Amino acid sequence: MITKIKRRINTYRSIKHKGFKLPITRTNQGLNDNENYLNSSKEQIDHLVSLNLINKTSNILDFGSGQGRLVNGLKFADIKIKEYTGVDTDLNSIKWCKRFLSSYGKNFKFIHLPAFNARYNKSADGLQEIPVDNDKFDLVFLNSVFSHMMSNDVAFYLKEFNRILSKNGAVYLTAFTEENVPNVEENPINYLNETNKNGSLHRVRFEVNYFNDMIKKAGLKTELYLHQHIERSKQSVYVLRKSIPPLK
């Protein structure tokens, strides 16, 4: 109860660091230090730029946007884009973003998606389609989102990404993927030295071929795969493109 009250209070508070508005209570694991918080996002922004996935005409969907870490990264890196839409199932995070980050510009929007997740939104009922138009986004970005979802949820949202991507759009996602492990496993014991004491869906790991098959069934194809590319979390990076309409 105390934790819930604390989070509710912090929905209405922020701190400033180098002129940026940052959350006090953070949903991003291991990023309590303000400098690390900003730099972790800038590193991914720099990677997106190096892969030519983002520019001043980009329309970006940040799926699992949390408390707007990517937004602050865009500002910190001084990257101009056309439009940003942040989507998250955690209502408190969306409230915080609307209160403190909407001032960054009218092209920054935040949407609450009341979908079920055993870690972040237990009170919801089932999965929800993303409330945006078809063929709209040049980039769908998700960092450490599929690491907190089981197979059915991942398959559902991969198909949603196919629907909302523009013709030449891309998905940039991170996930725990390894060879020669069970197809999907919630909180695998001793994986990456984790003690498995962090609750439901803390770390979901996929067998890489199994994960690739879900991508294919969603009508997407892998353009780039970097195993354990994210140094902080050891998550792998995928860049996906449209291939065919999702298989029914």
Ligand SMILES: C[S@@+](CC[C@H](N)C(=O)[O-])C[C@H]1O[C@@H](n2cnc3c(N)ncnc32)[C@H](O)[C@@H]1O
The other form holds:
Amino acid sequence: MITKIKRRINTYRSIKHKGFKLPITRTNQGLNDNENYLNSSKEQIDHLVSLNLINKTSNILDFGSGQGRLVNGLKFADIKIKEYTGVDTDLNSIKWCKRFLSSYGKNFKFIHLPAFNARYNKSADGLQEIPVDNDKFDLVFLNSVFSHMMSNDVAFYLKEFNRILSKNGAVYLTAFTEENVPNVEENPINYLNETNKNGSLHRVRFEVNYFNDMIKKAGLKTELYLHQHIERSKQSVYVLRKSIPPLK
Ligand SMILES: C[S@@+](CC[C@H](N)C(=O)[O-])C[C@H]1O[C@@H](n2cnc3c(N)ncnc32)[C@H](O)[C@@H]1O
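So that was the form predicted alone. Now I'd like the form predicted together with the named molecule, please.
Now the full complex is given, and it begins with the chain already shown.
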């Protein structure tokens, strides 16, 4: 209860670091240090730039945007884009972004999508389509979001990404994926020091071939796979492209 009240109060507060407004309560594990917080985002943006996945004409969807870590990183790295849309099921995070990050420009929008998630939004009702037009985005970015979802949700959102991605667009996502493990496991004990005390959907791990199968079934194909590429979280990185329209 106290944590809930604190979180609500913290939607009205921010902390300044190097001129950037950062959240006080963070949904990212292990990113409490302000410098690490900004650098974690800059590192991913540098990666996106090196892969030619963003430039000044990009229209980006940040799915499970949390408290706009990517937005602060774009400003910190001084990378210009055309339009940014952040979508999250956590209302407090979206309120925080609207309050503290809207001043970054009219091309930065934040949408609350009340979708059920046993960790982040238990009061919502099931899966929700992303409220945006078809073929709209050059990049769908999601960091540490599929790490908190079971297969049903992942399969649903992969199809949604295919629907909203432009013809030459790409998905850049992170997930826990390993070989020779059960297809899907919630909070696997002893995996990356997991205990059984971290709550629902703390760490969802997928078997690589099983995950690839979900990608294919959504009409997407893997262009790049980097196992445990994110050093701090040990999540793998995938870059996906459209292969065929999603199967109905
Ligand atoms: C670990 S946080 C990562 C936040 C952000 N991507 C980052 O890297 O800072 C996971 C985020 O995914 C969001 N999320 C989980 N399920 C979702 C869903 N079905 N739709 C939208 N957002 C979701 C959570 O509310 C949370 O903000």
